[in-house]
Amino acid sequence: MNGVTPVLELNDVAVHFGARASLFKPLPSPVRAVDGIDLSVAPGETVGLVGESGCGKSTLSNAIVGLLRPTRGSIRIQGQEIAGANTALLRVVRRNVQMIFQDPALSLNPRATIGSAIAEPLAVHGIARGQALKDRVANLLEQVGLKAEHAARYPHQFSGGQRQRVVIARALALEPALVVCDEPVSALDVSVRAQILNLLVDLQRRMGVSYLFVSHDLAVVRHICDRVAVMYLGRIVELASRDTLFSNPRHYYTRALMASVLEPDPVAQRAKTRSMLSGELPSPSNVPSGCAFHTRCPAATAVCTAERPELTVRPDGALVACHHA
């Protein structure tokens, strides 16, 4: 980082889940939903963050913005740690750190109008009042290119894309360092993703805001990301550049992410690499020995059952997990 605090930086962070005991079944292994992540976001980055559904994507952006407690390690917003943070502490620090969700009409009050959610965390931290928070809201809905008007409507009156800027206004309310994004476009149709995309890189270089960005779409990291972190079962398996990790992935799992996008043109899609992953996600309450992916890797061998592999650094900057690489 030369120097420079980052934004956001976790240390060896876990969040497992305790299973319910019953009177015909003894009591099952907890859920390793998140299970020892190392990762970091410099000021001004967007860093992504992809996996298959249940590979404990969201449990980990939970953690971040203090919804979930993690099990241990440490997660520090601007050197903060709020890993165990009482309710004063995370008060601060929550001004510093914003979460946008997946789904823009599950995101916002139906019997609220747009202007008063996005004045609420203003007002609920004491940074305007009166007029003043008027001219705010004004303002912001005009950067997420809206009009001052709108503020008097309900979201139903809106489109989803302009759901999810009214949503995108209220996080940058506070002016925070860091904003997580959990799947911003998955919901919204393909012709307006783009739009919001685009949104998110020029308020960024507006604002100097970073980004951890969570999405299932290789396309939409590609297309905004710097950094690329892929996990797998609660765990980074590999970590690169953006250029890096599109051009050259190493690890068996990310290459079979990588296979598993359809082409457009029929012709690159009859040549391209068939998926390699077979089988299931195994549950995190029973993680396979060793390596994790050895149960769906081609390349798998004995040492990968009996070793579980560390990030290691590769000649080209990458991190990657794998005893093959």
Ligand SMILES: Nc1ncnc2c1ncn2[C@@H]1O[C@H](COP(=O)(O)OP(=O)(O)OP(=O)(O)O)[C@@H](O)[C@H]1O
The other form holds:
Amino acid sequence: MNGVTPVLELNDVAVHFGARASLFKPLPSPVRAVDGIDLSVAPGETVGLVGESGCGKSTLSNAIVGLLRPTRGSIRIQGQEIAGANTALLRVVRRNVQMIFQDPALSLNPRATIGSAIAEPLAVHGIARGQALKDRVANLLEQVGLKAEHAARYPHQFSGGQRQRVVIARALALEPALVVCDEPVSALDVSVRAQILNLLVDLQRRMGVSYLFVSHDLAVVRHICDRVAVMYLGRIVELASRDTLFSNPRHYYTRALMASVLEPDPVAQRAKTRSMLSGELPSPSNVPSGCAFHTRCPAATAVCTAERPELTVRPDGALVACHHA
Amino acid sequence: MAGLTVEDLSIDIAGASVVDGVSFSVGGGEVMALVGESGCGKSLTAFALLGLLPDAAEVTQGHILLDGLDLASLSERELRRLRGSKLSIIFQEPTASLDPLATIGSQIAEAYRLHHKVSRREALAKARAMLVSVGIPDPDRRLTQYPFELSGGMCQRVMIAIALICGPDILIADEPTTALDVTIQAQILDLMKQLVAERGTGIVLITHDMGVVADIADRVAVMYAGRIAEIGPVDDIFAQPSHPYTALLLASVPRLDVSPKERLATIDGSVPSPERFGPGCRFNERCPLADGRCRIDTPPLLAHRPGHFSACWHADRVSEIARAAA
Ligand SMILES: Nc1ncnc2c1ncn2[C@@H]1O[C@H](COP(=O)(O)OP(=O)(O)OP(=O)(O)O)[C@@H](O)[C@H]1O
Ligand SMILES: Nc1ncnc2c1ncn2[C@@H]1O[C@H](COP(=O)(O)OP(=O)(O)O)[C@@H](O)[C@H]1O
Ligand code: SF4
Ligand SMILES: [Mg+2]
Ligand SMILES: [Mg+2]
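Based on the form predicted alone presented above, generate the structure block for the form predicted together with the ligand.
And the full complex, kicking off with our chain again.
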């Protein structure tokens, strides 16, 4: 990245969950939820992470913010290794990484005022006290489009969109270099979704924060991301700049995802041919051999069943893991 | 008239008018989409169509006619016979509406036996055929499985199989794809299109997703705060929205022809809860065109083009909003 230290650098990150036999279904092999991810995020950049439910997006996000321990691989935040780091270092490094979850209702304590929710990280890290703390909270509330006097209210007195603003204010309190957003707008109404997306873009312009943006919604990803990684069964199958990915999707899985996006335009939608993806995501405890996508791929041949394709770079810079694309 | 007609339906909950004067119809082979954000009264309208409203809710006026027959004139027994056989519903949450303790096969077969005097074996054979037609591979194994052994997309297909096994004329689908991945959503929408084309089923599809509407609907009713804001043919509504709420909803969705990271159009505030519905147009607090009259008088639904109605005092100025947002 031309000498600029990435805010986030992942090398061969894997998260496996131990095999646990249940009464109904013995699980013979571990769940390989995330299995060898290389990815970096530059300062001020937004990188999207897309893929079907269960492909490992949240697991990877949780590993990045330290909620889960990676099974192998290296996670660097602003150049500092956090996989296996001691608690003191982790505390310092983690200040630079915050997370926003899907459901704002679940990420706020219903019995704490939103002022104290936002003040908490500032107090914990000893950044501000007394009047300075109050001023900082008021300023953060205004940054996210709320009012200073809202600090005394409780979460239930706000709508879903306002609660997500509070969650964003709290995530930004420590001026992190990176915010991992796991489906930050999926639980919101359409009209409110646009308000929050605009806010995230504004804050990035103002503060230079980077986002790792996890979403099911490709239209949202296309709107907000600079680069996009497409995940399938715990691995990245394609990684490219937004324009390259959306104008020239190469992996058959990426193409199928694009074909499934519904444009809010009946004429365009009728003209679109749906390349149907048959079947569903296989279980990550039983990943197919070779290219994990071969069981659903329209172009699969013998080599796809036998050999796993590595990510290789294409002339326009896109990285694609496919024998035939 | 053949098909389902809703006339001036109003529903109150605890004194608040959560659905107010809703009218629409759907004929055979037609998809009518009910769109709007959460809390607009879409699900309550759907429940009312089947006589399945929660106890707290009361129908205060209006009629629901199926092939001209007023459902209010039927006994509970007659209604039960109608549900499933002529009128079926698919609920928002697929896993919650299946019995966790019964096999997939017995649940589909029971739905059939409710309306047909056949043996269990015959019903199971019918269930198997239904699984095949909703695109579930390996039907023999699936028949013997329990809901927890199926993914969300497969549970939704099973729900569709149950809803369709008696060949209803009208299917009411409440957010049938909201919980699913885009890839599976595409499969389910194609399955519903096939039903409409091959069996002439009429569908009332409830959604908040304008992409789903564009993909499958013939006509659209946009609901806001319990009322119909706008109703008309799908191409017309998207090309010439005649209510500010519709225009802003369309403009706030990220789309291909909006440049990345550009500001999206927004609607200030959020949908009010029913006890806060005030007088006049219920959209007035959030509407950029609102004036004094909007805060006092309720705008009537008026035709602007053939079959295209909207309830707005300033419908002729809605194109200004669309232009400002572009
Ligand atoms: N604690 C756990 N123990 C065992 N398996 C797990 C655990 N957490 C996640 N998994 C499995 O790991 C895989 C990836 O899960 P993850 O939550 O990361 O998916 P996701 O991509 O975020 O999906 P969604 O889009 O539904 O949020 C899934 O198969 C999931 O069932
Ligand atoms: N059982 C109930 N008791 C009280 N209020 C309800 C009940 N069901 C729905 N409501 C209220 O009625 C309004 C419309 O609800 P609903 O039809 O579920 O909306 P939608 O499906 O459009 O999201 C909402 O404000 C909701 O909170
Ligand atoms: S009637 Fe008035 S408030 Fe209602 S949508 Fe039209 S302009 Fe806006
Ligand atoms: Mg997730
Ligand atoms: Mg609903």
